[in-house]
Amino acid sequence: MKAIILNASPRKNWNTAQLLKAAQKGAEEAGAETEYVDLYDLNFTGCRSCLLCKRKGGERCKCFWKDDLSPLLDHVFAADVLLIGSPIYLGDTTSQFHAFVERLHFCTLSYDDYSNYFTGKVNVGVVFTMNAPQAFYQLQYRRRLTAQAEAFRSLNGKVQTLCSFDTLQVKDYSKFSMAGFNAEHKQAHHEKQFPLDLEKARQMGAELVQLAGSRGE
């Protein structure tokens, strides 16, 4: 049983890579081998449309840019469990996980029909951590967000999601130019909601490797 854990924040440990670090915790409790990847350590771009994955008679589900992303992108479709974050920027994904994942679904999608040439399965939770409140997400962003989670239906697997809001951005606020926050709340709903947000991670990455499990595979 393999679990990849893919960081698409620039920031190493806060948030997004927390919880991350906790999905790999239960990932690893339920008995997966894990690998984890900070993507902004890798040097890749997004696709360059060269074409290669559609050559006729060539191999598919194969990226064959030769960059840091495309041996990465093997282990993801060898793998049984994905567990990829993101903070949100501008209310959007960072761009290393839109560079990831129009590298992972361009080389598995037929022109031909259309069809998803991956006939694998792998599981996947999402994690998306903003500063937005919940009532904002569901407002601005629930929708965007939701459809970039469901994409990874096409891995053929469970997909899960998790979103932490109002997240803590700094540890000292008085350091930052940032008044448009309340530093006080701020701390208070990290110190209440971020635990409880750290152990559904947890759980998220055993159950999807439960099930990766319970299929055989």
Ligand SMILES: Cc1cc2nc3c(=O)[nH]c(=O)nc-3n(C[C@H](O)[C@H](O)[C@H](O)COP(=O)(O)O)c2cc1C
Contents of the next structure:
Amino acid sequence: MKAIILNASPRKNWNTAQLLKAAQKGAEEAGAETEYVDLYDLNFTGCRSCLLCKRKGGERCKCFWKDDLSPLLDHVFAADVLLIGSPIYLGDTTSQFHAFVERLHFCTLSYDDYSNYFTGKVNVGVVFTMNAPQAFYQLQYRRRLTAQAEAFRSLNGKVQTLCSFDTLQVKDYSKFSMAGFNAEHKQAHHEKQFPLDLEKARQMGAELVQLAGSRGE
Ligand SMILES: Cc1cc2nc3c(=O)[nH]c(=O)nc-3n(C[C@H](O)[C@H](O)[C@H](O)COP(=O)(O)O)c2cc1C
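Pass me the form predicted in complex with the ligand as well; I've looked at the form predicted on its own already.
Then the entire complex follows, led off by the chain already shown.
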């Protein structure tokens, strides 16, 4: 049983990473072998449109571009569980998250009949973290982010999403021009809510591994 954890935040030990590490712990507790990767450590871009993944007679679900991401995509297609997280930047996921998704989905897509070449099954847990409180997320972000998570249905497994709202962006707000945020509220929310979010992440990691195990593979 293999779970891959991908951090699409440039910060290696902040909100997104901490939630992903909690999800990793859950996955390991449920018996998975795990691989954790900070996507910002890798050298890659979005799809370069080489179209080698669409060549007649060529291997499918394979990205042929020679960079750090292609071998990782092979690992994802061979995994049982993918746990991926992104902070929200300007109302959307980060550029590394987009680049990863572009490369992953494009090589599974048939241009003959728009079907899905991927025949395996990978359960996916998606973590989004954001400054926005839940009510703002519901109004402004929910539709777009749900669509982004739902796109992982092309991996044929369960897809679960965990959002962490109103996150603490810096340790000491008094050192930054961030008067738009109420530092006391942020700190209090962090202390009360973030441990609950960590526990939800741990449970999500464990559950997705257990579900993969119950397929009897
Ligand atoms: C460039 C940038 C843009 C951001 N844009 C948004 C945004 O549009 N909406 C939002 O809710 N939070 C926004 N944030 C805040 C982050 O999403 C939030 O602090 C997140 O939890 C950071 O994740 P991290 O701690 O894992 O880095 C932005 C942060 C940065 C650095």
